[in-house]
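The chain below stands alone, shown as structure tokens; this is the form predicted on its own.
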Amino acid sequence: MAVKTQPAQPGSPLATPLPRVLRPRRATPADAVRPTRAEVNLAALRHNLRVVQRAAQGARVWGVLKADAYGHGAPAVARTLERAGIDGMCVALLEEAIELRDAGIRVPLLVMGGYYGQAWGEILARDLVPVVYDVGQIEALAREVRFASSEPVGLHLKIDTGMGRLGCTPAELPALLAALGRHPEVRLDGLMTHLACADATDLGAVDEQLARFTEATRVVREAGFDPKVLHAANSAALLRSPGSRLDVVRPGIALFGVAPCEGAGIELRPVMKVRSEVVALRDLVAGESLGYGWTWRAERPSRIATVPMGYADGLHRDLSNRGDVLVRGRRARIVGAVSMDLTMIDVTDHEGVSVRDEVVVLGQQEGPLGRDAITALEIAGLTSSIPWEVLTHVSRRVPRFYREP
């Protein structure tokens, strides 16, 4: 990835130049050749959100947009849930927080992942909400406020109550809030959790969990702080379990239209359709073989479709001679393996198929041959995956198309 270099402003503290990263374009309707693309349906992301906000009761919706909105398109699906009355978003990386707002994105951004290398001065820029859960990460955002003459920045505290990747230890928490009480150049905001087993059968995870997170509010406010939004409960929480949703709840796969555990989520509608088209055809006698390694051979005279899309667009290799596609309203199976570009599909058993069919990677079809879907759990089922994974596997060469139907 090419990168550039900027100067460090007159008075920064900081000793090196910062480097820019210039992100990779994604492929974009106006460039595509082939028919492979993923259509975005604006209206079932609105009518999710409708879902969610219904589900949450009072608490803020803010919706998690993290890995390109889950492969959907950060910027087209962040203006639509803006537009629709979404509360705020929430992102994993520094990087994503920039791309929203320089999107246009005007509602409150929290950047969750608590990395930011020496960028804090793009906190004060974007006027963005950092979570930390560090005393060195408070000192370096005090600092940059005191060097651009700032206003105090609100920020969230994350308490680690049992997830293990980041947060403030029950131990640690004193240290911190120490830290916050010497540097009034920022403001607690907010205290956030992450829930580890919200879409486990049983639940009692979540509510130990909850009950670390009310004691370390607790000691929060003991110490003189009052944190106004306290929050977290990601999809499967906000659905299932009232008493995470507090101020605030962060759905993520909800808002996509993808039921984050069984049985919840029933009115939710899939976003994204993957299509393609059939760009070849051939006829085999029985006995041929065809595709890397040979491994499979047809049984008998088969009539073969060769479709442009393969796993470096997200097609998921090990859906190699087990998975399906849709084709004229009707399942046929991928025969051989997936390769990088390409796949070839058995559609011996479908009567009319011609060169320009639709080819219905991911979501649902309607055609002369019946009505079926493939869905993402289905998908996360063969591949031994999650649903959240075959989402963002889409790939940036994919063209995204946003429908309004």
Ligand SMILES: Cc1ncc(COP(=O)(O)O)c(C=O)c1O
Contents of the next structure:
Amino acid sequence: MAVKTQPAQPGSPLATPLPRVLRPRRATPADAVRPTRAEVNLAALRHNLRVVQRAAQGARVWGVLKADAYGHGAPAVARTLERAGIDGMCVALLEEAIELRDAGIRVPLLVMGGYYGQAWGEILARDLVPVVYDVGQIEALAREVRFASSEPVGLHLKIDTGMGRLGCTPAELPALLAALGRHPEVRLDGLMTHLACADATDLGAVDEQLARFTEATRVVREAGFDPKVLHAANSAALLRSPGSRLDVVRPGIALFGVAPCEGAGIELRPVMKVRSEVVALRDLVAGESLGYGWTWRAERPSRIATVPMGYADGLHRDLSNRGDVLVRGRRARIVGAVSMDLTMIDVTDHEGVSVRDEVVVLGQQEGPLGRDAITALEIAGLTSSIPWEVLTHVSRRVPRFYREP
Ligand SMILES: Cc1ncc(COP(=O)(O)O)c(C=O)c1O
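Okay, that one was the form predicted on its own. Can I see the form predicted in complex with the named molecule too?
Entire complex below, previous chain first.
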């Protein structure tokens, strides 16, 4: 893909220092002294892409890799998906798009968050596709194109059809179209919207939003524009609502193997497993307590294992005395308060546990005592959360290991 210009030049009225990925450096496998790690299964990722491609029924797939690919590590995920034939990728931040281009990703990259600061030059320099939704953005981009003497730049216009978050409202649309008409430096390549209720049992709200999107598309075409790429569907919509698939679909969570709602995407395979190991064992007599605040008390002689993972790693404190982990293939209850770096589990009924045994916090385990899985959905249910948050909360202290099983 041709790079058209250099980053904004020092003389440019829009020049700013090169945006960087502000996320602090993540622990790498080489840093891993502690046995706590996230394993990212690249074969499962490719499998999920095939599931999504089949469900898309001819629509192109632009995977959503924002927030460091939902915590899985954007560069490695992007390289795997690009080699496996994904058509494009979407991120929230300009910095995230820059990270992917720096990682060698060549497919179209859509920057959805709509915040470009003064860094419009990066859109041109990195051949990115900006999403815009107000007149000021169109004028700023056109100015940058003129300054760089670049060819016209393609953009996607976001229409707010009911999410109430980002996008121009149908009432604002004529002013945006007028601005686009005044600025031949930019080209309207795509129209998009985002669905608020694609995981609801009743798809009425999806249909309502799609109807508003169809009407907005009609207005755009009547004004003489011909956007070639229409898109609306996130994972839930693409799996459940054929009418939402349009030209491109934008799945995120499904690529990472989490069904976006009950009954959709049952063939998806979880991509991330989070595991640690037992680092200490102790025996408590009945009546003894443990952990900050002594929130748990042994009702019988108990064997307790300590795991070097805590809330600073993304193990939610709400799992204290409620959540399970897997040891030797069977569930063990988290006991006492999850602390910053360490968590205790009750292994009284787990015959043969010893230091260095694997502890699975998220994912599947098979062992001498059985086979089970802790899902992102289960953790979300115990922590008033959603799987999206569970995955993105695995912190940067936890190194990601990429596996090709
Ligand atoms: C605009 C937009 N499109 C698509 C997605 C992907 O959603 P999901 O992860 O539910 O597939 C997101 C994620 O929140 C989004 O913000």
